[in-house]
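Below you'll find only one chain, the form predicted alone, shown as structure tokens.
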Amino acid sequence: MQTRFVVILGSLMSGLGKGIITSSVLKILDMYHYNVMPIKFDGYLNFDCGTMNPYRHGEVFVLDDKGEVDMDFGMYERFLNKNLTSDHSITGGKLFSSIISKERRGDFLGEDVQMIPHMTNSIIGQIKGLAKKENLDVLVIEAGGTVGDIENGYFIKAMRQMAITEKVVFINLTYIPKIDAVGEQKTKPTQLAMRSIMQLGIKPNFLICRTSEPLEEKTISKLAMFSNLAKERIIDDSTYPTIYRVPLHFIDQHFDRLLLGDLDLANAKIDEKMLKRWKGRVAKVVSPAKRVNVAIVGKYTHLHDSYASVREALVHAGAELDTGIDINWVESTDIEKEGARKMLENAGGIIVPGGFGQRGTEGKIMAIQYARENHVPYLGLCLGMQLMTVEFARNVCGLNGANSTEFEKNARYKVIDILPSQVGVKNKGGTMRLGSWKCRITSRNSIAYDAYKSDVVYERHRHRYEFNNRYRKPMQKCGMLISGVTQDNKLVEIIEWKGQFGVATQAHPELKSRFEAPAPLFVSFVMASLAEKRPE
């Protein structure tokens, strides 16, 4: 079957949730058993997301193949339950690098190299090449940014050009504000945005409307008239308790049947078992039987997207256990000022996620000590594993002055040290220990084995510093369990406290957590957080 294409654009402003819309379209097509995958275009001139500040861009998502990509890729994988590759990420940096390299080689045979047709042809060739390589029925393309941005204009022009010869469906995501003083939903911004899109030669097949409240009938009628669309193609995207409700909400509006009709796939039938399973999990998120409070202790907590994968992994584990997760975002610098007990006394479980830089590390160590001494279930991720090592070395093994050389180069006890392969590295992008690594579980009498039910696991990594092997035996003598190592036994992957739930991994298991396949360590952590009875 010839590949069909769905292109998702955003108008008016960023942050409306194109990633969720794209993921929902992917999930709907997957429920109809089509071979579907996404491509994401980002207009920034970075080659990838690896050097971006999480305060500005949200978390960096890491793929099995070491790709450092936009956080929307996490959303795609969570909904679709498939692994993606770096080929699915197109950035302005990659495109310009490729075009300039071709020009320097003389590939254009003396032509004046221009955005049209050289750049647009290159984009179309890359997209169609991926579709052919993966034998896709449908390729869903998210154009990052907002229509009208200089950064994505050439990409949108490429999509218009591709629609001349290929079956392409365009979806525009917009925002419908409701001004309190007026008391009605306002359509004028969207009318102007649709006019701008149509001036580019693109007539959207659907208008998806992000709103705080459901679309009113008069709003739908006005939008339909000014966008030249039938009313049933104006799709409500109002706020729901969980993002995983969005595909079901779209199906309720018959969006799936209209989309399939536009793609010339109208005879397809949805898999009712898949639909029922998805509905069941959504119900457990919306109306869980139990609830638990989890504290996430970090340094970027004012922007929750910095820890998007951790947050979603908790939701997935909660859906698995019919448990609602109440997240308490705790800034680690506040713990340094106020003390761990004051900031964490209501936590049923504590997570210290990944991060870089010295700011707030002592607050995180204080949180870990509080968890260990008060038998609060603890899960450490990447830096959370390194700081668990530091805390144990200082407060259990008596190694006063223990630290990571990331924060103190001349630490007395360098229990965490830089990877030998990282010494002398000058380029920051794409140079860490990245991607999927094999981990061997060393003990079947461990939290790790109970969680994974396997002697070998694969998780994704993103870091430069490691557990210093000189301290393996001293730590083990003091009671630390090293429950996971790399296949060659050269690097420590998982550590645990004995006699209570405390586990930390050098990997980022949150990156492989899916709504229908939760990360095992997160499931075990939530179970422990529900069950642990702390001493008074």
Given for the second form:
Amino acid sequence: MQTRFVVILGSLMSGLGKGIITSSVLKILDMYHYNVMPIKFDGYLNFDCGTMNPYRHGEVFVLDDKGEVDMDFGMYERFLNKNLTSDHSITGGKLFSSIISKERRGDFLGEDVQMIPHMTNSIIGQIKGLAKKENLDVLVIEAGGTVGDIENGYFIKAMRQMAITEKVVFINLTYIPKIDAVGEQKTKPTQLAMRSIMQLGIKPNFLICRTSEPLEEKTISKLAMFSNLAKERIIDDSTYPTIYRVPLHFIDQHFDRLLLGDLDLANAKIDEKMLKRWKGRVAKVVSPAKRVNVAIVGKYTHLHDSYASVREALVHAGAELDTGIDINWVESTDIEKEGARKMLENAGGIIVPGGFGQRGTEGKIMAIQYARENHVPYLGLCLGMQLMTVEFARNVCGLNGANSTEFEKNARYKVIDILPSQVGVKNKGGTMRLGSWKCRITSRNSIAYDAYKSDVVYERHRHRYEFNNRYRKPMQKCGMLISGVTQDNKLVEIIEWKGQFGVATQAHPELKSRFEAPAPLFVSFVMASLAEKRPE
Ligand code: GLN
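For comparison with the form predicted alone, please write out the form predicted in complex with ligand GLN.
Every component of the complex follows; first up is the chain already shown.
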């Protein structure tokens, strides 16, 4: 089948949830059994997200193939339940570096290289090449940023150019504000935005409207008139208790039928079983039978987007267990000031997620000690595993002064240390232990085996430091279980406490958690947080 394209643009402002819209469109097409994949374009000149600050930009997402990509990729994978590759991420940095190396090679001999047509042709060629390679029925392209930005202008122009020869459906996401004093949904900003899109030669097929409350009839009529669209093409995207409800909300508005019609796929039938399964999970998120309180002890907790995958993995595990998760975001520096008990008293379970840099690490260690001493279920993710090692070394094995050399270069006991292969690394981009790694579970009598029910597991990594093998024996002697190692046994991957729920992994299992396939360690952790009995 000839590949069709859906291009999703945003107008007015960022932060409206274009990633959720793209993911919902992907899921809807998946429910019709089309082979569908996304492409995300980001206009920044970074080659990838590897060197970006999660505090400014949100979490850096990691793919199996080591790609360090925008957090929207997490959203796509969570909805679609497919593994994506770095080819699906196009950035300004990648485009410019490739066009300049082509020019140096002499690909454009005699020509002056221009945005149009050289850059636009190169973008279209890349997109069509991927569609062909993966034999896609539909490719959904999310153009990052908003229409009018200097960074994405040439990309949007390329999409317009692509529509001359290919079947392309355009969707514009906009925002409809409601001014308190007037109590009216205002359409003027969207009217102006539509004008600027149409000036680019693009007439959107749909206008998706982000609003806090459902679109009013009057608003719809006005938007339809000013956008040259039939009223049913103005789609409501008002706030719902869970993002996983969005595809269903679109289907309720018959968006799926109209979209398929525009793609010349009007005869397609939805897989009712898939739809029912999705609805069932959404219902469990919206009205769960049980609730549990989980504390996430981190450093960027006031920017929850820097832990988006951890938050979503908890939602997925909760949906599996019919449990609502109340997340308590705890700043680790507050624990240093206030003490662990005060900050963590209500926690049914405690997570220390990934992180970099020394600030706040002692507070995280205090949280882990509190969990161990009070039998509160603990899940450590990457840095959370390294600090579980430090805590155990100091407080159980009596290795006073144990630390990671990331935080204390000359620590007395370097229980977490940099790999020899990392010592000389100067370039910061793409040089950590990245991507999917095979892990061997060493004991069937372990939390890890109970969770994964497999002797071999694959998880994604992003870190430079590792468990120092010199301390394997001493730590095991004090009662730590090393329950996962790399295939060659050279690196420790999973550690556990014995006799209580405490497990931590050098990997980031949250990156592979999907709405319909939750990460096993998170499911076990939530189950333990519901059940664990504390000593009196
Ligand atoms: N800072 C640690 C390292 O580089 C942990 C990284 C992480 O948690 N992703 O090894």
